[in-house]
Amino acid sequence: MSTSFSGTLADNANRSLKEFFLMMQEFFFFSIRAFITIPKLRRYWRDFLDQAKIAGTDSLPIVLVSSISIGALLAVEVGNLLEDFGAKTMLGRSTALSIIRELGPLLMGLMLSARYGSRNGAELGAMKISEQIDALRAFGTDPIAKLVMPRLTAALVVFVPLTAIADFSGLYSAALIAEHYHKIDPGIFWNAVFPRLVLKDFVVGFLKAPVFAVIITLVSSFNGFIATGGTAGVGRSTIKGIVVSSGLLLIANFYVSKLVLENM
């Protein structure tokens, strides 16, 4: 009986591993097709503008709320810690590095993974279940060029300015907390920020924006394209897209920081 159980367990593990690698293969070819259809952007210009509005303008409130909140919280906590060492004047430098290098782009990515990624997964999953994607193929339209490529290019374009907005709003909220909570002169705060920022600090933060755009768009869209099982399947694929893309964002965040900081 134990031998039979071990055999069943091994078969299940083997089948799961095979399904995983097959899915990775499908995702690889899906991603390649999304990139090679970018030259067709002029044909789908209106779709691009619609997606840019969704990913950019419509996502601005949640990006502002998250960045302002984390900037204020960071200023309170770091300021209290620096006060114990008599180094409150370094609050501007500490918060600037944290926000520009890490927290600004990472929070922007996670918020857009939840908002933009979930929209992509749900919308494309519903189209897959209702056979609208098959209808596009029947009419001779490449569904990846029509549905995925505009989302990818729009994210690549708007994620960089969204990162800049997240950085600025986080820093400004930290400056207000430094002035009114820690009683630090604004001039002292900003003088600790700008003279000490170097090119490497901006490269680390802004290089993450296109990386996050690719991860969020392709993962969420792919999960929408493979949705099965009716409306429940759409929900499962949407949640899976959010979870996987958020996990990949955290991994990519670490490796981008490591590679840039070690090589610049």
Contents of the next structure:
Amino acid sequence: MSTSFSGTLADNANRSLKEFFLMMQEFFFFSIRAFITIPKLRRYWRDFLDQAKIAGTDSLPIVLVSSISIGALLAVEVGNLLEDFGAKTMLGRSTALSIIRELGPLLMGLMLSARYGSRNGAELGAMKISEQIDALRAFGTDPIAKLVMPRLTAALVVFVPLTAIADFSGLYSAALIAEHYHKIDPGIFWNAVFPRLVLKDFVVGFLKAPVFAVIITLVSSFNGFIATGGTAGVGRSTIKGIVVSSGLLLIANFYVSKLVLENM
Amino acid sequence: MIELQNVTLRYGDRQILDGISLAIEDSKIKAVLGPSGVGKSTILKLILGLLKPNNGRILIDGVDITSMKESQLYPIRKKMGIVFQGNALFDSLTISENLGFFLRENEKLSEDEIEERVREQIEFASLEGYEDSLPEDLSGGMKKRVAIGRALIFRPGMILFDEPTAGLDPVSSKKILGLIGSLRKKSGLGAVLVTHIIDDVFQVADSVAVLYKGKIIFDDDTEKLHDSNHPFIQSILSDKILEQ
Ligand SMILES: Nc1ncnc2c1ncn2[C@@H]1O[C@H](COP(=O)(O)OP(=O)(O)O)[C@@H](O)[C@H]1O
Ligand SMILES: [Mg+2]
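Same protein, different state: after the form predicted alone, show the form predicted together with its partner chain.
Every component of the complex follows; first up is the chain already shown.
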């Protein structure tokens, strides 16, 4: 009795492990296909522009709001802390480093995972369950080239300027807090920012943008493509896309920082 | 000519089709009748190479497509059009754009030629005045006619219908079945029609295969269905609609 029960458990574990690896394999081929169809970008230029607008201009408000508030918050807290050590003039440097290397790109990534990723997952999932993706294949169009590649390239293109905007608006709001809350002269603040930043700091921050673009687009699109089970299934696969891509984002964030800072 | 030879299909470890064989001749209307969830849509996906069987072979005009790559399948698929159960129209495109979409995507035709063919289909489907509407603004029967137009615009030799009357009111159903019949009469277009509604079969199909629990339990001329003494067929003949 008990042996057959544990036998079934092991069986099930075996099966889900097998299913997991099959899915990873599928995801791998899906991702390769999204990259090797990039030469078809001209043909799907309209789709690219639509997606660039959705990922870029339409995402601008949420990126601005989050980076401005986190910049302000950081300046208040770090300013108070530095004041205790009598090192308030270092505020510019410390906020600049954390925003450009870590918080600017990470926040932008998380916001886009929620915004762009969820939209991809839901839209493609709805297309999957209404057989529109099958229809593309049935009538001779590669659905990955038509639907995923433009999303991927759009994200790759717009995430870099979005990061720059997130960095700058975060820093700028930190500078305002420094001036009006901590009474630090703006000249002193900015002087502690730019001359002190080195190439490495920008590489760390801006390398994250394309890495995040790839993670968010491919994970959310893949989850849309494998949606099954009606409307509820689309909901499930959309959530899964966001959870997985946000998790991977945090991991990738750590490793990009570690690799670049150790090797440059 | 479409042939399925000993085709077995499993989703995970659930066996759906258990070694079925089926032949569909050109210029004939063949129905596949069976209860919901028996694997009818699956058969259409196998014919188009959208799915691969676990066992057995699928031949289109004598060519084995079973192990073909996606890129090799495109020219094969062009011989057939498909009308999906939920139509699968693109909801952000207008009716005209939906009709012309795959011509623009995959054929090297001039814009004039494409517009001409779209006009033909609009006329054929009696959709004049709806060219610039979105699918959501159309009735079920009209959407179905757009989906049929989208399949016909390639001028295929064979058309696959997945439950073409499911969800339609009786009048629209009759219209759609009439359309399918007239296509065969006018242009010799063959069709595979999968359905769970036995009236569809009697109205248009030359022959019918009955799919039940993974097997084909009947495959012959439509009229001979009455002679079958299989209990399942007996029960559907008296009930008309199959629900499990
Ligand atoms: N991609 C899939 N993965 C797992 N099961 C599936 C998939 N597609 C269909 N099925 C299951 O296979 C059975 C047959 O499906 P289908 O061919 O759509 O049936 P029918 O069209 O006859 O109603 C159903 O029980 C369905 O739930
Ligand atoms: Mg079906």
